[in-house]
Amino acid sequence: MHTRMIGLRLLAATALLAAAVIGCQPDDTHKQDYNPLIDDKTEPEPEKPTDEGLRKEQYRPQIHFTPARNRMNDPNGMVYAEGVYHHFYQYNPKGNDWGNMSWGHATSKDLVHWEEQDVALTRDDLGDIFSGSAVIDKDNTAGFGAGAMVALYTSAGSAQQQSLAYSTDGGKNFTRFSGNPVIRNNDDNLRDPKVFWHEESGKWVMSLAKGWAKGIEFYGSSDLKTWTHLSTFFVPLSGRPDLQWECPDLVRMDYKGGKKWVLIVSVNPGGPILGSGTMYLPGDFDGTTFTADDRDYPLWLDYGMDNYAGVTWSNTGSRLVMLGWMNNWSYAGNVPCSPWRSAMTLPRELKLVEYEGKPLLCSTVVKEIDGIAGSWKEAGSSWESMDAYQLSVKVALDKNSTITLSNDKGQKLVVEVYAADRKIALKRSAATGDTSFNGTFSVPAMQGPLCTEGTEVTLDFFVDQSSVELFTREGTLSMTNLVFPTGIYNHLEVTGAAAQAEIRSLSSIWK
């Protein structure tokens, strides 16, 4: 993505609560007047740390992917091939601010340990390289060779158009298609192609977001090079009419012994709280048209502030694994991270279950996390500091509870469990850690539904140096948030209902 969000000037403190209600615009991004064809963005690169200090900086995530240096946002081109998970991502190879949009590249064999590769795609005469996807062309439909890795992405110059590049050496090198763009456009509201093979109709299907024009365009192709418009999808979003639509992903999922389609779309500004958010729409797809179930939208994938632009890996069979950008356009350019900026969420497995007679999209951290986990131990009220950890708190739902994580400096993250309403509320304020870098970062409370009918609930906290990802054990709720405490939280207090807590260490993926 993306150059088209309107900036937000920081408002006076008295106006911030109102901004949370109506949504806000990011203050750091997406200059509409930026022309990548004439603006070289030749600012000097930031001073690089020594290798000895690299990935040991304050706030540096230890179990989440971050580039060694420079700014990152949306995951792109996520594809699995020959035992390797490829993760491309929006990247500025020249600095720690937004600009020079390229595709960075990292690879993993286990979804946990990542190896940063050379930058895969940089801008050309069609513009910056915005978000997109990649597929493995097993049957050589495009003519680049059986098994070629084919990337579809948005070329963002004077307009947002769709282009193609391919690799025949496992993603190490890409060749741009001479016929680019493969889908022409005349404005800035067509982007982020996500492509999959639709077996029943025997064609590739592409989802494209319409940005501020709102909605999703579907295209079809037999060869990945020539595309035909199939249909347009749009539903009104209750209470949120002015959101731009981005980063679509149409997936088919197991559901009640059969199959069901789910369309995932990131929207901004005005997620579950404010700024960025990701919604999902269950429905049906016939190879041409997507029809959403008759429900009140948006339905949120995550009820925190910091899970955006997430898409699933292709070529993984029936397993659906998603990765999201762990940040928010409201303050993405201000978070106190250097010489890198932004991390990805932990990879999450998606499943569709029935709750109260309707489909509910659930997400849990992938099982591969066990590969860096220590043994479970009783948590107690405190523990020695660790690189990162998973804390599991089981609480009864016969009365309200308060779960407080804190550190030796007295900084704390508070989660309220409301038993009767089956909701939780997480508070992120100056008490949590540093919030001074942007006035929209402090949030009085963000709420989400537990979506459970039992007499107790187990909450899993995945705690890293600058983030807390919270899930119900079954994944019926997820809540992802950045936090910037002076030191990792290492104290626990639970009041209210009866509770049990266990903890296990998660080792740094960089050691």
Second form
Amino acid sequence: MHTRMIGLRLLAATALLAAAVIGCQPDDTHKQDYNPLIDDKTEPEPEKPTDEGLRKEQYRPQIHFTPARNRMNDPNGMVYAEGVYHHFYQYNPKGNDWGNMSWGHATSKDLVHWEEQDVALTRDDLGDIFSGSAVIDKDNTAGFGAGAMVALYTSAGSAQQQSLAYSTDGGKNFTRFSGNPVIRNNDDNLRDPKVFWHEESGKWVMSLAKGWAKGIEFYGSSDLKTWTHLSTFFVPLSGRPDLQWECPDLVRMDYKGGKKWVLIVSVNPGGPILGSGTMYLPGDFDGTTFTADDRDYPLWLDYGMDNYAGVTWSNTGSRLVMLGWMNNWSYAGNVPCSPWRSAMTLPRELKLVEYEGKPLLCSTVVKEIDGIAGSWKEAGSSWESMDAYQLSVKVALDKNSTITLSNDKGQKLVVEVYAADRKIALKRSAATGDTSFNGTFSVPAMQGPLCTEGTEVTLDFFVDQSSVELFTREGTLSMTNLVFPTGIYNHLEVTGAAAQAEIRSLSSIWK
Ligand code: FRU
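Could you please show the structure of the form predicted together with beta-D-fructofuranose, as a counterpart to the form predicted alone just displayed?
Up next: the whole complex, starting with the chain shown before.
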């Protein structure tokens, strides 16, 4: 309780400071939203999710996963098995606000079309079901059967402890392990277990985030049930001492013909601008200890406001696919969406490239998106309204440019491209649409580096009913943002340098 109060005060202080710096009206309504240990059981019993009549509402994403009803946050238990991508997620089955934390469940065969399944795990005596991961236990190390799907999650009661549940029917039904919790703890700063098999040392490795205590704990196990502490990791984050660490993911990536370890961690309220953000730390892992490269942290995985708690799918071989929660704790409780709240980002493939002699984490939308794409056409200055679309704007980098996306009502999103500085500024101002629901939502200019030395840059905009995800073609920069225009943007203006724009429709995944 004490820790949480301090947490909320820090959150409010940082939000006020950030609001002052970027010129927003301070607003602290978001303080109500993040309250991990309060359980809200006052809402009516759940209705079974159904697509009937739903998913056509104003602001309903057409190419992103949203639950038919109710509130969602972090992706959880991401695992690929027998041709199916499982996506569990933090979910309130009883309402459109944070509470009653459970694991919702959706499945996909192509990472694009999703089918909502029954809720997989709900609160028990040990507490709410917070974030966690799932693995396929091919070799039956745990004894639940070869190929069992084993989920490790945080039981959030009076303390945050780690628990296990397993499924032997492809994620339909889970049995809780009788020996829970598998990692005991006595405070509320240890959560979000992400587990992988470490080949060289022949054991499972778990990363756990330390919340307000900051840093990561690593644990090891031969059977997923008995865990031994391996090491503790922490690096100071420049200019951002007061934020909590959440949702870690330690991955091994291809890099320069070899391999390189990268630790991904979500931090809040210390994102690139304010609120929630995801950082990455390239380094080395020897089976016990993670050592980060000597860099100035944080390095951001995404420079927008709305990509948080992202982790990668387990069991996808060397392909790394990440899904993030497309929202921000600063205003997640207020976004004007009903009867659902929150979408996930588009799934992204992660790659590590060398830039200026150092590893740079790149993200691009998975190629499976082509499955819902129409053919490319010259964009022109306007087009018919669509479910969603991909707009590709190639601009020369000999002078500055301004790219403006707008709709028939004059609501607009502006992106400035600074040629000499090799960066962009995206203006999510009050002109983008509805920003009135929370004073921290409107951001005059969020900036991100292009990380390119070329004479031109291609910017890919994935535009849905309430989001714009912006990438450089190679993924050297990504910027994910919610926007709430009353109609999807369907006009384009580019001024400044020479530019060429193409567009292709992306059809609704709910049809
Ligand atoms: C991150 C997070 C996790 C926690 C979950 C609770 O967004 O705070 O650390 O497990 O959300 O819903």
